[in-house]
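Presented below, as structure tokens, is a lone chain in the form predicted on its own.
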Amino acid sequence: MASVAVLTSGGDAPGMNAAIQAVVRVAASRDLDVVGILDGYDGLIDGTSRPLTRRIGGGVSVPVADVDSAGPLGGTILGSSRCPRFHKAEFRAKAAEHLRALDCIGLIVIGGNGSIAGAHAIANEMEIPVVGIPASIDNDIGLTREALGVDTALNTIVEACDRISDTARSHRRAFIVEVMGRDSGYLAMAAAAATAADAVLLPEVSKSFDETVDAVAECIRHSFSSERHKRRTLVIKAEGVGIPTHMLVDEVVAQLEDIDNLEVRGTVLGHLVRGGNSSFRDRLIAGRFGLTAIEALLAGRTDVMVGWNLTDTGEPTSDSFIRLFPIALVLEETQALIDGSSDVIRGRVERMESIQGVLSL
């Protein structure tokens, strides 16, 4: 029987399991078996895998039990890893041998920008079609409005900041809250808008150490001025801003010693942001990505990524909201997102400042 392989790679993201479930269910409905590669590209190199479907009466393909219940869960039931070995041609050759031995019609890679780059390498070096599904809480993947995991991560951040704001107002405190995102400021930017933060620190807005400290101190000073009557100041800091949060808090406190009864606290949300059951939107997008990824493989497409993008660019699919994009173009736009040169980034910052009134520091 024909089969499809699927793996999850890089940092885990809520929605990965929902995507695995969608891939398996859609494949089974097309009478395909599905093989899950364990622990990302490491598993592809080492040849470790397990079946995600089984055959029942009449030879019908159905998902195995844990796949049927995996959709809501955070993390990934296949395991994931960051795989430096995959950068070397000798290990990619081993991965190719193991993939061919599985006799699959194609491979689906679920992961972030590094994982999609790996999919691009496979597509160019192996004879097996490869389709990428974007999954990264950082939302730093080009040509998709959102990657899997972003919505769940934002809901987690917003809930945490709302709770922090409750205690901040009770004691007239300022909080600097660091959120994940690696080199991308998207999570910080979107959360700042949703929580009515006073300011947000973004890696895309380049400032020196002293400029950053001065800007945060001035924001807090202005927020707690006698004319404003505020009892809470919230500054959200992206992980990619190269100043440790505790150091930033100490420097800001030193500048605000003249303000009586003012406390400035720092909170690093860290990996809390990665976990938790996936949201409705992540589950919905995962299903649509899974469907169009399987359809792309069956149509013989390779070296493409499915993306949620409401434009007339890319290749249309059976879903009017999902399009196929050559991975080479995805990687090009991804780099522009990371270095801040993309029109998408500039537009997001402008809208945040003009509509929500959040200062980008």
Second form
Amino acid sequence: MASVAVLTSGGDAPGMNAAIQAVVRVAASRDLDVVGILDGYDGLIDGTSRPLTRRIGGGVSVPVADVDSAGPLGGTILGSSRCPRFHKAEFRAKAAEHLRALDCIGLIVIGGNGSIAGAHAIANEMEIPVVGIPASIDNDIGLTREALGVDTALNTIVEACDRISDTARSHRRAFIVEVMGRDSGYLAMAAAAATAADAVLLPEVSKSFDETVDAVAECIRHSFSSERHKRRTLVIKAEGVGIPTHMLVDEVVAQLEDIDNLEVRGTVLGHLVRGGNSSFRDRLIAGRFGLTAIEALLAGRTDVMVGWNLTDTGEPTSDSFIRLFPIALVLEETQALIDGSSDVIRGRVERMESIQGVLSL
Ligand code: ADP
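The structure above corresponds to the form predicted on its own; please provide the structure of the form predicted in complex with adenosine-5'-diphosphate (ADP).
Shown next: the complete complex, the earlier chain at its head.
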């Protein structure tokens, strides 16, 4: 029986399990078996895997029990890893050997931009087709408007900020809330717009230490001034902004010593944002990614990634929202997202600048 291999790699993201489930269900419906590689590229190198389908009466392929229940869950039932060995060709050769031994028609890699780069490396070094599915809460993968996990992470952040706002308004407090995003401020930016925050700090907009402290202090001063008289000030800060949140809080408090009874608090949401059941939207996208990834493998495609993208670039698929992109182009655009030269980043920064005045109102 023909089979497909699937793995999850890099930073986990809600929606990875929904994508695994979709891959397995679609593959089973096409009479394929599915093998899950454990712990990302580590499992590929070490040859550790387990079946994700089984055959029942009449030889019908069906998902195994934990795949049936995995769809909603955050994290990944296959495990994930950062695997430094995969950067070395000798270990990738070992991985290719294990993959060959599984006798599958292709490998689906679900992961972030590093994992997609790894998929590109092996796709070019072996004859087995590889298709990527983008999953990263940071939304820092090129040529997909959204990666799996972004929507769930944003829902978590928005809910956390709403809860913080409840208590902040009760006591007239300022909160600086830090969200994940070392290189990408997307989560901070999108959350700031959705929570009517008073300011947002992004790594894409480089400000010195002093400028950052001054801007936050000024924002809080204005917000709590006798004219404006707000009851809550909310500043959302991306992790990648070069000042630790507790230090920013201390510096801002020192600048605002003249305001009576001022309370400024910092909250780092951290890994809370990574976990949790995936949202409807992430499950929807995961399902459609899974379907088009299997279709791409069955069509013999390799070194491509599925992207959620309503544009006329990329290759159309059976799904009007999903396009297929050569991974080389994805990696080029990912680099531009990271170094800020991408039109997408310029657009985000411009949009952010255009709403700065709105945020500070
Ligand atoms: P993410 O996929 O979430 O971006 P990482 O950047 O840590 O996470 O990448 C996950 C793994 O992908 C790495 O630990 C490594 O095994 C593999 N990888 C990343 N970049 C490359 C590359 N250029 N060549 C080969 N493998 C890579």
